[in-house]
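In the block that follows, a single chain appears as C-alpha cells, in the form predicted on its own.
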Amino acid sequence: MSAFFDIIFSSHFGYSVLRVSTPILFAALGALISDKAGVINIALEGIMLISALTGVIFSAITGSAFFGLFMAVLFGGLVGLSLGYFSLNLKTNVILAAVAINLIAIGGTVFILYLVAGDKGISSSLASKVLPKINIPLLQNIPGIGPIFSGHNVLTYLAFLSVLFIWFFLYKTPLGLRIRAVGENEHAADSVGISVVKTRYIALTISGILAGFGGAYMSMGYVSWFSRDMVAGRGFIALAAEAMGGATPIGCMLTSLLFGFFDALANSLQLLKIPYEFVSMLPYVATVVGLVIYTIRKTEKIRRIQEKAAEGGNA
C-alpha cells in the first residue's frame, strides 16, 4: 500500500495526469461546442484518429511538426464540416453519420498508412516529427510544483488555455451567443434571423478542429508515431467528460482531469505488477461509474423540479 501512495503523491504522477488529460480535454471542449449548438458529435473518436494519422504523414513529408499540426487540425475541421453536411443538408441521422465516420476512420487510417508507408500497424517507417516541450522559467525550478507543471508539450498548455478561450467565445462573443441560442431553442433563434444550419455548421467545424488538436497530440506529443486505434476510446470518454462537466468549459476541464487521473493511475499501477487486464480497464470503468453517478444526480434534480412544479400548481 505504501508503494501505491508513493506513486500517487509523486511529481511524476501529477505530470502524467496533465499529460494524459490533454487529448480528452481537447475532445471534451469539441463536444461542448457542438452540444451547445444542439448537435451531439459522436464522431470525435474518428476525427481524432484521422487527425493523428494526418499529422504524422504531413510532418514526415515536410519535415515540419507545425505544418503537420496545421494539416491535422485542418482535416479535423473538414471531417466536422462533412458531418454537418450529412446531417444538416442530406438530413442523415447525426448519430448514424457519426458512427459511420468512426468506422471509416478505424479501417481507413490503417489503409492510408499502408498506401503511404507500407506499414499496417504502426508508422515505424515514417520519420514524423514531434511538437516541442516548453520549460517554464522560474516555475521549473520550484521543488514539487515545477516538475508537475513545467516541461509539457506545447499542446498541453494550449489545451488548458483553450478552456478560457472557449469560455470567452461562448459567453462573450456574438457567435457564441448564436450557438447557445440555436442549441437552447432553434425555432426562437430562427425567428430572430439566426441561421440554424449555418450556426450548426460552424459549431461542428470548430468541434472538429478541437478534436483535431487532440488527435495531433496523440501522435505528435503523447507519442511520436501513429498506431492502429491509438485513440483507444478517448473520444467517447470526452463525451462523458462533457456531460459530467455540466456542459461548461470549467466542468469539462475538471472531469477531463478526473478521467486523466484514472488513466495515469492505470499506467502507474503497471509498475506494481498488477494484472494488465485489470489495469487497462480502469479508465473505462471510471467512465461508466461517472456516467451512472451523473445520471442519478440529473434524474434526482429533474424529479425535485417536477415536485416543486406540482406543488406550485396545487397551490
The other form holds:
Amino acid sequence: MSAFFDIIFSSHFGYSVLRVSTPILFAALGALISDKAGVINIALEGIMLISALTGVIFSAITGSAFFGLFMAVLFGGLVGLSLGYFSLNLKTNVILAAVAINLIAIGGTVFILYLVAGDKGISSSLASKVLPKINIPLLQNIPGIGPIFSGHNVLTYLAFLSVLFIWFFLYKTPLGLRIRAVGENEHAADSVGISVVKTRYIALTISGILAGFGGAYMSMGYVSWFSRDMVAGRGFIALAAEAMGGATPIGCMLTSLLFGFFDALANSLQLLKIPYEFVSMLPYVATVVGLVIYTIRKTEKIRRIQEKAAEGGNA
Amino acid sequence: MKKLIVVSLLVLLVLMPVLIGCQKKAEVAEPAVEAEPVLKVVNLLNGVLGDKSFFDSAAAGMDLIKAEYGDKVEVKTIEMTYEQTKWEPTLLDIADEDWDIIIVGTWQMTEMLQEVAADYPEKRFFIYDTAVDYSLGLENVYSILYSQNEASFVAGAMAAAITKSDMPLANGDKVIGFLGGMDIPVINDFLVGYIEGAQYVDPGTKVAISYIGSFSDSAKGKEMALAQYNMGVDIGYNVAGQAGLGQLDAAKDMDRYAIGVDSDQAAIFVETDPAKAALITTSVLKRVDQSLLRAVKLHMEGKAPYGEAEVLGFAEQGVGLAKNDIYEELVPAEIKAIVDEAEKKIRNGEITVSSAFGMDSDAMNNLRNSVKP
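Moving on from the form predicted on its own, please list the structure of the form predicted together with its partner chain.
After this comes the whole thing, all chains and molecules, with the earlier chain placed first.
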C-alpha cells in the first residue's frame, strides 16, 4: 500500500496526469463548443487524426514546428467547416457525416502517409519537429510543485488556458451568447434575427480548431511521429468527458483531469503487484461512477426545483 | 432511332462479359505452354504493411523467395487489412484459386485456417507464429513457431548485465523493464525468456512489467515506459509492435536504454533521429522472412514437414539479436561476452528456456510477481 501512495504523491505522477489529460481536454472543449450550438460533433477523433498527420508533414517540409502546428490547426478548422457544410447546407445527418469523416480519416491518413513517407505504419522517415517544452521561471524551482507544473509542452499550457478563453468566449462575448442561444432554442434565436446556420458554422469550425490542437499535440508533443490510428479513441473519450463535465468549460477540465488521473494511475499501478485486468478496468469504473454521481446530482436538482414550484403553486 | 441505340447498347452489355472473358482466357493460357511448372506462393497478411514488425518481415520473405528462385516462382503478398470480417472470405477465395502454397500468420488466423485447410487437402499451407491443432489431421499445414523465449533470454541477460554495469546511463537500481502489447501467450513467451535471462546473470534482478493493451497506441506505450523509467528502470524491452515504439521516444526523453523487437528498430530512426537510435542497444529479431524462405526451400526439396509444427531458434536463423554498429559501439566487451555465452549455451542445449505456451495463468502470475520490484 505504501508503494501505491508513493506513486500517487510523486511529482512524476502529477506531471503525467497533466500530460495525459491534454489531448482529451482540447477535444472535450471542441465537443463543448459544438454541443453549446446544438450540434454533436463526433468527428473529433477523425479531426485529431488528420491534424496529427498534417502537423508532422508540414513541420517536416518546412522544418518549423510552429508552422506544422498552424497547418494542423488550419486543417482541423477546415474539416470542422466541411462537417458544417455537409450537415447544414446539404442537410445530411450530422452523426452520419461525422462517422464518414472518422472513417475517411482512418484510411485517408494511412494513404497520405504512404504517399509522403513511403510507409503505411509510421512517419519515422520524415524528420518532423516537436513543439518545445516550457520551463516556468520561479515555479520550476519550488520543490514538489515545480516538477509537476513546469516543463510541459507548450500545448499543455495552451489547453488549460483555453479553458479560460472558452469560458470567456461563451459567457462574456456576444458571439458566445448567440452560440448558446442557437443551442438552447434555434427557433427562438432565429426569431430575433440570429443566423442559426452561420452560428453553427462558426461553432463547428472552432470545434475543429480545438481538435486540431489536440491532434497536433499527439504527434508533435506526446510522441515525435505520426503512426496509424494514433489517436486511439481519445476523441471519443473527450465526448464522454464533455458530457460528464455537465457541458461547462470548468467541468470539462475537471473530468479531463479525472480521466487523465485514472489513465496515469492505470499506467503506473501495473508496475505493482496488482492484477493487470483490474488496473486496466480502473478508468472505465471511474467513468461509470462519475456518471452516476452526475446523474444523482442532476435529478436532485430537478426534484428541488419541482418542489419549489409546487410550494409556489400552493401559496 | 432511340430504340435502336438502346437495343445496340443492350447487345453490347450482354456481349461484354463474353468479350472480356475471351481476353482473360488468352492471358491465362500463355504460361501453361511453358514446360516447367511455376510454384505459386501467396502471402496473406491479416493487417497492413508498415508495422515495422513481422508483417513487413513476411513481405520481405516473399522478396527473398523471388530473389532465390526467380522465374521458378510466382509470389504475391495480399494485405487483408485489420478488418477481421475480410479475413475468412479472402482466405476462401485464395484457396479456390490456383495457388500452390498459401501463407498466413498470427494466432488470429489459426481457426480459419483449420477449417479451410481441411476443405482443400490438395493445397499446401504455411502458418507462422502459431500452430494449428494437429489432432484434426491437417496433413497439408506446416506451422512455423519461433523460439522468441530463447532470443529474449539473451536480451534479458544483456539487460541484467547492463543495469548493474557502470555504463553511463545505468543507475544503481537493478531494475529492468518489459513493455508488452497484450497479456497473451506469444507476448508472455518473450517475457518468460527475458526474466529467466535476467536471473541467469543476477538472480536479484527485478523486472518492471506493463502491458499497453494495444498494439497501435504508441502514446500510451510512451506513457507506460516513462512510468517504468521514472521508477528506476534503466533499460527497457518493448514487445508491442507499433505501440512499443513509444518506449523508444520515452528512452530519448529520459536518456535511458531500450531494446527493440521483431526488426532492427534502431534502423528505423538511425537516419531521422540518430540520438534516439543510439539508445537502442539491440533488437530481438524474429526472422519471419528467413523462416518463409527456408520453408519454401524445404518444399522445393520435398522435405517440408507438413502436418507438423516446427520451432525455429538460433540455429535455423528463426530468431537472433541485431548486432549492429550501435550494439558494437555501445555495449562493453564483457557484456558482449555474456551475450555470446548465453547464446552458445542455448544453442548447445546447456540452457533450456521455459515457454509461456502451455503455462497456466497462476504460474504466469507467480513468475511475474516474483520479479516485480
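What you are looking at is a predicted structure, and each value in this text was computed from that prediction instead of being measured. Take the two forms, superpose them, and find the largest set of C-alpha atoms that agree within 1.5 Å; that set is the rigid core. Positions refer to the first chain, counted from 1.
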- Query: Would you say residue 290 moves its Cα by 2 Å or more between these two forms, aligning on the core?
  - Reply: yes
- Task: Would you tell me if residue 270 moves between these two forms by 2 Å or more at its C-alpha, with the rigid core held superposed?
- Result: yes
- Hey, core superposed, how many Å does residue 302 shift at the CA between these two forms? 5.7
